Amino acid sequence: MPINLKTAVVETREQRLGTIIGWDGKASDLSHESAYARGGCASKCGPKARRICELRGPFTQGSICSEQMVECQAGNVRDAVLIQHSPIGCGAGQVIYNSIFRNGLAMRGLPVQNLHLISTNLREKDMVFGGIAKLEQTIRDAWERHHPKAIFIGTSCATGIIGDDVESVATALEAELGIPVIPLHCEGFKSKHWSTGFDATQHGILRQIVRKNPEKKQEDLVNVINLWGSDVFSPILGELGLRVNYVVDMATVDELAQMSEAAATVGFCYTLSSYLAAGLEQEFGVPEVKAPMPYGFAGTDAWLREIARVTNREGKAEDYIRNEHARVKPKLAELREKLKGKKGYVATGSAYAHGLIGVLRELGVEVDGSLVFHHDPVYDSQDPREDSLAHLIDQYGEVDNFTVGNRQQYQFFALLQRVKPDFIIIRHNGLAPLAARLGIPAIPLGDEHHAVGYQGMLNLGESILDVLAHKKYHQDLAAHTKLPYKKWWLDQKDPFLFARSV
C-alpha cells in the first residue's frame, strides 16, 4: 500500500508495517518471522505489514508517546511554531527538548535560540465545551509573537477524545495567513509505539511543506534525515562533492521545502527515516538511497556505493572507501585489542541497535543481549536492502538474548543479568540509572552520529574505554544502593513472565 498524502491522519506503525513491541528470542528467529530480506512469508504477511506473534503485557510501568516524538521534530524547526493542543502536561517534555535543541544547534555552528512551542492549556471545562475557540487564539497569538513561516498543531489523547475539528481550523487560518498551518494527528492512545510520532510529522511536512513542482533539481544536494546530531555527514559525503540538506530537526521551512529537489534521501536509522524518504520518492521523485545503514565496514561501504551509483559519482567513492579503510584498520587494531574479552548490550530504538551492534562486534566486542525499544517487520520501501537486522545477522553473526521491548524497567533488571555485561549503550536514558545500580557503566548516545562511519567505529571504541575507567565507581554504587523489587521478581529469570501468564 502507497503513503496516501490525501488524508491528514498518517497511518500507525501498526497498521501499515506490523509494529511490534514485545518479542524475546534469538536476532535470527525474530528475522524470519518477519520474513523481510528472507523471502517467503510464514507470518502471514498482508499486502505491506507484517505480523508477528507478539508478548503483550497486563501493564506498562512508564513509556513516551507519540505526541513526545511531533515536540522533538516539528518543535525543532527553526522558524516555525508548534502548537500543542493538548493539557499542559502533554508540554512537560518542551523543557529537556529545548536543551536538546540549544546543544544542538550549538553543535551544529547554528544560532543558538530557543524553541517556539505553545500550549493551549486545555482544562476540565474545555474537555467538556471543546477547545477549538481556544486553538483558534493560539494560532493567532503564534503568529503575532514570532511570525513563523509555518504553524504545526500538534493533538493529543484529549482533542482526540473530545473530537475538536483540527483541521478545519487550520484550514481557515492558513488562507488567512498565508503560511502553512499544519495539523499533525499524534493522539497518543493511537499508536502502541513513538515511532507513530516521527511518521506523523513527517506526514504533515510533505504534504504541505515540500516543494510540489520545483522547477530545477539540484543535483549535488542530498537529504540526511536525522535528529540533533553532530554534523558528520557534510565532510563525508563532502568527499563525493555532494552538499547535505539537514531534516527534519534544526532545519529552516526553506530547508524542508527544498527536499524535492534534491538528488537523493539518505538517514542514519531506518525507524526515522523510512517514512519520509518514501514520501519524497513516491511522490516527489527523490530517489531513496537503498542500502545497509552506515555502520561497521560492511554498512559503510554499501552505503557510499549506493550514494555514489545514485548521484553518479562512483569514482570519488571507490577512493574515500580505499583511503578510509588504511587510515582506520591500523586504529582499529588497536582497540580490538584493549577491548578483548570485554562485553556490552545495546539498549536503544531497532535499526539503530543492529547498526550499534556491528560496529561494537568491528571493535572485537562480545554481543550477545539487545534490547530493541521496538520492531518494524518491514520498512515503507519494502527494499530488503534495507532489512537492518537480516544485515547485521548476515553480516556479524547471532544475538542469542535479542528482546523487543518498550522500555519497561522492571524487565530491564532480568534482561541484563542474562548476559551480565561490562557496560551499555542507551539512547532514552531512563533505563541507565538502573543499570548503575547493578555496577554496569552507560554510554548515553546523547549525539546520535557519534558511531557513523568509519571514523564512528573509532568513537565509539574510545568511548567504550572511557566508560570502562568508571567500572569501580559503579561497583561501589551497586554495592551500596538497593533495587526497589520484591526478591520474589529479582529471582524470575523470565522477564515477560506476566505476558506468558495472561
Partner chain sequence: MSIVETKIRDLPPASLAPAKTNSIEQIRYGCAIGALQSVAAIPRAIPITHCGPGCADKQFMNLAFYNGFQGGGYGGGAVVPSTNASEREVVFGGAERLSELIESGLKILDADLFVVLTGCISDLVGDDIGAVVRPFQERGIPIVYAETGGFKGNNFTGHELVTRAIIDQFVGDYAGEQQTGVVNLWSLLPYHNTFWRGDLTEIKRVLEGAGLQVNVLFGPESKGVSEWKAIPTAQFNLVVGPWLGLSTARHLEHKYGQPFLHVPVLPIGSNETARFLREVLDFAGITAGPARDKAEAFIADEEARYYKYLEDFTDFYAEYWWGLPAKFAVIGDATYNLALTRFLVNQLGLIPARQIITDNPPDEFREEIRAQYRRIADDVATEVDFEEDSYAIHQSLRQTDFGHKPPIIFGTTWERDLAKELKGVIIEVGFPTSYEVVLSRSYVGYRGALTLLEKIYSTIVSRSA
Contents of the next structure:
Amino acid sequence: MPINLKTAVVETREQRLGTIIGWDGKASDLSHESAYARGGCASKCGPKARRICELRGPFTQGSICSEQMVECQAGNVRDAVLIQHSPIGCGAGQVIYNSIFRNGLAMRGLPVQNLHLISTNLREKDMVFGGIAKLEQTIRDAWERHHPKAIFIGTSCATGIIGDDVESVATALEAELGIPVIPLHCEGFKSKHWSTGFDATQHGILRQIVRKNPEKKQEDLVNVINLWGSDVFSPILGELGLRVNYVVDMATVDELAQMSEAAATVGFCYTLSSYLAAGLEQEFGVPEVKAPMPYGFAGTDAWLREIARVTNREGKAEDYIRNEHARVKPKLAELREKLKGKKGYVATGSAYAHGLIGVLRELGVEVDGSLVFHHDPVYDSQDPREDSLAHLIDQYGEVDNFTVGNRQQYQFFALLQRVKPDFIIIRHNGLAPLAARLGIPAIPLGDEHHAVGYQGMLNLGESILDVLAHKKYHQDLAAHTKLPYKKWWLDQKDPFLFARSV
Amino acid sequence: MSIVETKIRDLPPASLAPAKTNSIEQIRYGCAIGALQSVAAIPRAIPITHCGPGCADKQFMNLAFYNGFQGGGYGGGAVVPSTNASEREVVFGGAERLSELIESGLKILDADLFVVLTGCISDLVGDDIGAVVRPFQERGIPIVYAETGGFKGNNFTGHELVTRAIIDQFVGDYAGEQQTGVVNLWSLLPYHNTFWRGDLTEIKRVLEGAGLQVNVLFGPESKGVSEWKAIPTAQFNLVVGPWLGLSTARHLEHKYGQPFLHVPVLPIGSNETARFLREVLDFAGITAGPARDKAEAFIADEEARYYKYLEDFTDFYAEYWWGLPAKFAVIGDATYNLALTRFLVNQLGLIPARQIITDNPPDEFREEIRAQYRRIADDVATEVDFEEDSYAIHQSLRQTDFGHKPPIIFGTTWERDLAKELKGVIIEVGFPTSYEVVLSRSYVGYRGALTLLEKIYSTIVSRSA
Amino acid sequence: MGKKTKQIAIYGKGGIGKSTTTSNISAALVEAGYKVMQFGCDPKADSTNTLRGGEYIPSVLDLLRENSRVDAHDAIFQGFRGVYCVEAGGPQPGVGCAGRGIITAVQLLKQQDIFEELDLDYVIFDVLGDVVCGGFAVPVREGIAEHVFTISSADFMAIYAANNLFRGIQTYSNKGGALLGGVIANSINTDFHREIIDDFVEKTQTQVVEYVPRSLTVTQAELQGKTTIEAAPHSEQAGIYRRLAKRIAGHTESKVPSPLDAKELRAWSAGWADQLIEIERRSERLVANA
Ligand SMILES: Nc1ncnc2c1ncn2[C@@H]1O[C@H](COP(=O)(O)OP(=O)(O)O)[C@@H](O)[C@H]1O
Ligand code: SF4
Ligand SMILES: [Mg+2]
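Please give the other form, namely the form predicted in complex with its partner chain, since only the form predicted alone has been shown so far.
Next comes the full complex, and the chain you just saw is listed first.
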C-alpha cells in the first residue's frame, strides 16, 4: 500500500522511500543503485523503499528538522492557524517563515499579513505533567482570536518524548469547533531528513482537509504543488486553457479542499510534491502528472505534453511548445556565448538539483559537481517517468562528482576544491557563506520557480551573469577571512574521511 | 506640576481584555539553546549542540539571520556541530553520540573554546552530559557544558547558563590580585539585540574614553578567551540594563569576591551617557585627581560634539512643516525598552503612550523595573506592561490613545502591519527585525543616539511624499 | 481482510505475572484457532519467551538501533502454534526513554499495516507497570487497544499499580481511549487474598475476570521455556488459563473505572493491613499454642 492514511503519524521518508543523506560518487552510479534501475529487491526492502549504502560519520553539523517544513507549509496557509505544541524554541522559526511568507505574498500580489503561528510555550512543569491542557487552551485561543478555517497542530521533540496524546484533543475540538483540527507529527528526531516534514503536512491535509466526495469536478483546474515562488505556472498552463490551484503555501483552506476536484496535479520538484500528488491520485483519483520536471527543453516539452494528455489538450500544447522554442532559442544562444567556459555547482534539494543541472547544461555551463541535501531512491508513485536523476543523466550526461549530504558545511570546502566552480546555485542557508569566503559567488534561489520552463533557462542565465559580477566582492572577502576549520581538515581531499558505509 | 501630562491609560474593561494564557503568538525570543549564539559571539569560540536536527539552525536563522541579517559569526550559524539527535538517541540515550561528535569535532574545528549546549531531547531522556564532557576537560581541552533544554526557559536564561558554565568550568578559581580600573561588562544579549555589536562597541569606547579598561567579552571588540580568563582580575563587574547579567554578577561576587555596579539604564544621548560614566567612575574610585580630570575632559569633548550635531538637527526638529509624531510606544526587551523610553522622553520630549516589555524578566526584578518607569523623567511617570504574546500586545496597542497624531512605534517586524493599521510609523529596534540590515550600527551612547535620530526622522520624512 | 482486529492491553506492575498470564492467554487463543499477536511493551523484551521455547527475539528497537530503515516483518517471529511474537524492546536501565521506545515501536507496526496484513484476530499488548509516562499509555489511547485488563495480586504494591492504571484510563476515557475490562487476579491462593481483591474491585467499580492461583505447574512450564498451555495442557492451571482466555475473547463491554484517590487508597490499605495483622497474630497464637 503506497500511502497509508489510516494512521495519524506519517511514515518517514527513510521508511517509505529509503531516503539517504550521505553518499559520494558518480551520478550514474547513484542512479543505478536507486530503485528505478534496480527494480524490486529481495527481502530487505519494503514495498517501495530501496536500500542504498549510506555514508555516516561521527561529525555532523546542525541540519534542519521536519517541524520547520511544517511551519513553512501548514504555517503558510492563509486562513489557517498552526499551533506549535512545543517549548518556545521551536517557535523561533516563526521569524524566518513570517518574513518569507510576507515577501511571498507580496510577490504573488496577495494581501501581505503576518503568519498565524502560536506556540503552546511548554515549560519544565509540562514536561513532567504533560502539555495537553495547554494545547487545548491554545486551540481555543486560536479559534477565538482568528476564527480560522482550519487549525494545524505541529508536534515537537519534547511532546513526542513525553508522549502527549495530541490526537484525542484534536478530535474532541474538531467536533466542538466544527473545523478541521489536524495533528501533524513532525518531531525533529523522527526523521533524519527534513523533507519528512513536507509529507507530514501533506498527510494531514489529505486526511482532514481535502474534500472527500467532491460533487463537482473542475476539469480545467490543475493543482500545482509549490512553495512561495512567483506565479509562472498560470501563464504557462493558461496557454492550455488550464487554471492553477497553488498549494500548499499561501493557499486558503478551501483551495486545499478543492484539490480533489482538479483534473491533475503537477509539481516543480518531486521532493516536495511526491507524497501529496501520489495521495491525491490514490485516494481521490486526481491523476498525478508523471513526467520529467519542467526544466530545460526536453523536460519542459515532456512535462507539458503529459499535462496536455492527462487533461485532453494535446493540440494546444504543441502550438505552445513550438512558439516557445522559437522564442527562446535565439536568446539562449546569446547567453551561451556569454557563459562560455563558465563552471557552475548546484547545492540544493534533491530533485530540484536534478532539474537545475539540466538548465545549466542547456546554458552551456559546465557542471561536474553537485551536492544534493538528500536522495530519494524512488518517489511515492514509483513511476519511472518521475525518475528525475535518470532523466538528467540520459538527457545531459554524467555528473562526475555527485554528493549527497544534509548541508554539512565542513564537507563543502573539499567538495568545492574538487571542482573549483565559478559560481554556485544554492537553496537553504549555510553553505553560501563558506563559498563566499572562498571567493565563489552564490545565487540564492529564493524564488523557486526562477528556472522553471523555457523562460526559466533565460532567467537563470541572466542571474548567473549578475552574480558573476559579484565575484569582485567575494574575492576581496576571501583575502580577509579565516574559516573555523583546522588546516589539517582543509587539506583533506575526502569530505567523507571519517564516514563509513552503513 | 508636570509639563507632560501622562494620562492614566484607558485600559480596556476587564471583560474585554483576553485572559492571559500560555499561548505565545509571534515569538519575541528563542529558547535556552539559543544561547549557542552567545557562544558564537565570543571570538574563536564554537558551540557544540546536542539536540534535534532543527534546533541549531532554528535558533541561528532566526536570532542571527532574519534579525538584522547579522550572520552567524565565526563559530555560529551553519558551522555549529550538532548530534542531530534521532529516534535512536531518544530511545537509547545520546551520550555516546555526543562523545563521538566532540572527539571528531576536535580534529576538524579550530577554536579556543567549545561550549556544549543540550536541547530538549537530552534534557528529557536525562543524558549525563557531565560524564561525557569531563574526560575531555581532564585532557586539557577547553570545553564546558550547559544544559539548555528549551523548556528550561528562553535564550536570556540560556545566556546566563552559558556564561556561568564558562566561568565555572573554564575560567576557574582565582585568588590573586584584582586590577584597579579594569571592568567586566555585562549588558546586551548578543544577536537577540539586533544592534548589540555596535552598541557594545560604543559602550566600550566611552568607558575607555573615560579611562577604564573594559573586558567586553562578546562581539568584535572582544579579545576572546583571554579576556574571559581575565574576568577574575578585574576590579569590578558592570551590569548595564535592568536585569540581564545580574545573576552573573552576583555569582562573580560570590566566586571571586568581586563587587558589581548595576546601572539599569543603558545610556542613550549625552546626558544619560555622562551620568552613566560618572556613576561608573565614582564606583571605580576615580573621584578626583588627574584620572578624573581626564575622564571629565573626555565627557566634555563628547558632549560638545554631540550638541553641535543636535544644534543642527534643531532646524529640522523645530521647523519641519509636515508634522512629527508626539506619542510613542516601545515594544521590546527590558534593556532597550527602558533606554529608549528615557531617551525619547528626556531628550526629544516625546510622550510615552505604551511601554511593553517582552523578554519575560524574572519576577524578582519586575517591581524595580516598574519603579524605573515611574520616574522616567523628573516630571514624567509612566506604567510599563510585561507581555510576551504578540496578540495581546497588539490588542493593547489598538486600545492605546495615541492622540491626534500618528504614533511612532518602536518595535519589531511583528508591528509592521499594526503600525500601518494605526497609520503610524514603525522603527524596528528589536528581535525580530527582519526589514533592516544591521552591521555596526549603534543606537546608544553619544554616537548611537545621533544615528537613532537619523533613523527615526529619516523614516518619518521618507513617508511624507 | 475486513474483519476488525481486537486489541487488548494487559498492564500490571513488574514481576506480577503479566507475561506469564498474557502468554498463556495467547497460547490458549491460538489453540482455539485464532490468529494472535503478542506485543511485549517492556524494555526487558522477555514477554514472549515462553511462546518461543525460552528464546529471546530481537526487538523492534534493537532493529531501529542498527538500521536506518526497519521492515516491521523483521521484528515478527512465530512461536507456539504460529502465534506472532513482537517485542518493543528499549534502552538499558538509566538511559534513554523507554516510553518513547514504545511509541516508536507501536507506530512502526501500524504504519506498515501489519495487523491488517497478518489478518489478526487478536493483538495482546503486555505492558510494563502502572502508567508511568505518556509512552506507556500508548496502548490505551484511541485507535490502539479497546480493552485494558490489569493484573494484580492481593499485594498492596500491585494494587497501587492497578489503581494508577485506572487513573490513566480515566484520563483517556473521554477522549476515545481504551476502557477497563477488569482485573485478572493472580497468585490468589487464599480466601483472604480473594477478599482483598474483591473489595478493591468493588470500591473502584470494576470486576475480577478470573482468579488465577499461584501454581508450581507454571514454574515447571517456565523452566522448560514453555507456557502452561503447551507444557501441561491437561493441568488444572491450563484449564484456568483457557477459561480466562475465553472470557477475554468474549469480552465486549468495558467501563471507566473509579480509581481511589491517594487518601482513600491509603485509608483502604490501612484498613486491610489492620485485619492482616490481626490474622497473623491469631495464627502466631495458634502456632504458639500448638
Ligand atoms: N500464577 C502463577 N503461578 C506461579 N508462578 C507465577 C504465576 N504468575 C507468575 N508467576 C511467576 O512469577 C514470575 C514473574 O512473572 P512474569 O510473568 O515474568 O511477570 P511480569 O511480566 O509481570 O514482570 C515468573 O517467574 C513467573 O513464572
Ligand atoms: S529538532 Fe525538535 S526541538 Fe529542535 S526545533 Fe525541531 S522539533 Fe523543535
Ligand atoms: Mg514481563
